[in-house]
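Single chain ahead, by itself, as structure tokens, in the form predicted on its own.
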Amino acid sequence: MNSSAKKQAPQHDAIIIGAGVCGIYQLYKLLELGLNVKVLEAGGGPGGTWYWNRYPGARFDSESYTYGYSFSKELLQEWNWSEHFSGQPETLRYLNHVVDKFDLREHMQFDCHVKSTAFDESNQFWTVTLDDDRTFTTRFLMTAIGMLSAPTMPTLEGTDAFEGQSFHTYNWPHEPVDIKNKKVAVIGTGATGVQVISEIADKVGELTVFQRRPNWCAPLHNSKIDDKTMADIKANYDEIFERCRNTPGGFIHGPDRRKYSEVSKQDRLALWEELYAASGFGVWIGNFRDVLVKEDVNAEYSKFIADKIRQRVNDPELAEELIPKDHGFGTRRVPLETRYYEAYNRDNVSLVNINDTPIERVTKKGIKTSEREHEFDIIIYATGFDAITGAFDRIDITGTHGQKLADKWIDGPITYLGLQSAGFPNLITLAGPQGGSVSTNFPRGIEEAVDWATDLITYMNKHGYKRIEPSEEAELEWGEDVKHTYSLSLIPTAKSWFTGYNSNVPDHDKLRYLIYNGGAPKYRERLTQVAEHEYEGFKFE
């Protein structure tokens, strides 16, 4: 590098990758500090997951009024949610409203696919390169790239051979897809597949669902919000957000503190019936704590939910196909549904268990299993994501001494607080692996992470620090803390994105410690402690 290059100053104080829920709020906070900030977004507009996921049935599984931002009282009072669990179109309108209300759009650049980033040690800044080879330089690089934003296709032969329409749910076309009277295949029965199947079962000609592993699902019980209810919500926002602050998951639903063994069978069943009939995640995280901690208690609750499935599916054999046998209820994230199980009572809906009759290949006309070839007009891949770390792996991130983040994280992420990784100075991984927001009601978690990161930058500017990264000792200690949180519940007993498993991704067939399971209050307490002790565990220059 020549001498003139060594004297370069970065073009920006901060570059944020991603204009979703997290990136929008981080931009707002940094602009408040008067910094020069740019957001680079791969999509054609803001919204992140709500920009991309336009599939039928896409909606919140946390209450709308707990999902929106809490930082502006004016915003809270002027926005009216139409449903308790908002659908994708309304959510995208909300995020665009926020962007325009606070004049954030002019600081965003869309259709920008970040190809690589590299830390320039002589200049102490990051160079960001797009796939069209444009470059930007920045002092701080902040990732807001989403935990479920790297879609994975199944490892099937012939996916390009199909002559009809086919797409991953994440890449659902922006133009309308005509499904009326069409023969449609859905591959996958995870959370996305459940929403799609529920929504289109009565609209297509024939629907064939290819299932490898069923999920435990429970009713969403969504409903409209009338004017009076919305007024009551607005009057009680402080109470609502305080309630979210005090629950482990950042939802309005918190655990029943009683022990399972302390409650009579009659009262246990009464609570379970109440939870099943109520809306939202109470059926999962409003239960006795023992349900997610003790295998015998979890087995009892799983039997209760299994009986509910049997009551809702007319064909007893089909009902058994839809009941998980390899994991207990709640050990994976629970899809909330609307008449999902009833979809299988329809004459035009059929289920193919690909454990019994595996998919051999995709053909010109459809899908060939070991049993026969199924012909389709449309194939929908609801095959999930390379969760949490996948979006990082798709960017070539190079830190000090030529170290690649993908190499450092090959066996699982190594971070401090989920916010930084040693050897990658001034890279702040908002909503990154092992952070608190990944396992919580997302906006509640990211507001805390963004506020903390903003305070950190303010602290650095005040003290004249140009560079920050954690010590390896701090990383090691945090890694042990994260690993310990996995021992506190039955989460590790199930293969899911919580535990890093994805059969469609090479080397992702083992337990990886991707999320912090200690709960939002404990994570917040740790962030506060670190800041109050002059950001212990970090090294400044």
Ligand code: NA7
Contents of the next structure:
Amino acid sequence: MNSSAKKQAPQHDAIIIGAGVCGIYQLYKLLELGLNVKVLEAGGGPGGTWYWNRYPGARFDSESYTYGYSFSKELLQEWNWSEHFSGQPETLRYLNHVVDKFDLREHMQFDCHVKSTAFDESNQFWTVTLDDDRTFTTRFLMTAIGMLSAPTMPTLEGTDAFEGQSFHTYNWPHEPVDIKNKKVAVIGTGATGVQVISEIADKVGELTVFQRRPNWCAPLHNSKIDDKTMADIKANYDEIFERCRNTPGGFIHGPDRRKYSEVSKQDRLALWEELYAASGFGVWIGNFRDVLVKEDVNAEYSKFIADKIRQRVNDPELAEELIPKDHGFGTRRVPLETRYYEAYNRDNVSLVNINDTPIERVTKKGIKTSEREHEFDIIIYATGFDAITGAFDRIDITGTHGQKLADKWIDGPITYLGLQSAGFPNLITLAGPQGGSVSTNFPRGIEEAVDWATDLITYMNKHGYKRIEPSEEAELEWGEDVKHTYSLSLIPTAKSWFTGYNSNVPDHDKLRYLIYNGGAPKYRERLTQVAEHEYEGFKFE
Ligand code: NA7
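The form predicted in complex with the ligand is what I need now, so please give it after the form predicted on its own.
The complete assembly is shown below, putting the previous chain first.
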């Protein structure tokens, strides 16, 4: 009997997990190819990050007009951003607009929590199983599951015992939360904590911030976009996106090509003052190129920023508590803020340094530190994510020969180009670990990854290839390339999600090479080269 006669055909050409910024665009591209595609999304609607993170103050740190999709001129011309750094509600409206404009919603299935997926060798397809045991089969499985979508709670005793309201910022309720006159705690002072604290300080009764390590924060300088400015932006989109294409981070901000040592003290200070007064990430990535590379130069810039913090916080002792001492400026993600430091000048805001008075447990009424019990109505956990690999670990992914992805990646991800992993054929990890989009202005990076993956599928269809996976040699080499990019800056000198640390997840207490830090242009060059060489490093069947 002919064994091929027994083979089943998959239900779908492609399943995309996730209807966020990445999944939306990948769906659009695959539908253009005429494929049968389904998107499975855990949320009740599209938007991913912007669907979930509804906490007060959630907004872009990227200029709105550099964050929108660039693929449709019509979309660019019809959408008006109201602020230079859009807030979450507007961004979610934008993503829903995109979904409806391009008739994508009918291909999306919401409230679908993918529990597991396994590659079926005999049929050469993936079976995807949801929490409710529904299954789907697909030839290509594409993950668009986000880098910061696996929220982590502190491993504190008593979190369930608290009788007030409490939530992780990622799971902020959809119904309005009444914070007026309430006693509120925020645990965590990363980019999220800083946004929440700044936004609610003048709206709550009392705010207590539990800080483990301060971050270097700098002003966002957000403002409204008026009609004339929006018209100028629309007229200049080509230039804006060209600029983003050529900067390492895919932002409009690129490094000053001069070195710190080549510039007089006066000119240095002038640039730093200018950056601090300007909007967006220029203060981090628009600097002299050696600020994030040389420790002594970084220390000078850190001193400059520390003085800014001292000028903004009235109480000198409190100012010192808010100045990082364990890492240099920009070696962790720089939270951009709006009157964050000024919040601490308010009588209703206090800071608890949990290194001095550690949290012992959460109680029915609040938080008990080694010093005393603090009573609260609301506890906000802004405690971050099991970044980049966490969302993969939360799905039971089985490749060929019964191999689990979580086992393969136990000491850190192993990938080729951040887009595939050997032993997991036809699984394309869009925006996955070790990819280029992780360290870029996200939509700029993902548009390239998605375009590349779409071209790959077109190529496979043209040549009649059914299956693709990288060679182990190609992965090894890519792993070394990624590792090398960590030696190019001071990023590995700090413990953060950039370097794979998370104190709330077992075994995430060592450096893991999660991100390609070589910059978007170099990553693009590499992707192009691989495609031009008949997808070298990949094996087709
Ligand atoms: P981050 O940047 O990982 O920040 C998490 C914060 O929570 C950080 O201040 C942590 O302190 C603190 N944290 C985490 N666990 C604990 C425990 N157990 N006890 C006390 N404090 C804790 O996450 P964000 O959500 O702010 O930002 C993530 C990204 O989203 C951000 O970079 C942007 O790209 C968007 P630590 O510094 O580890 O001492």
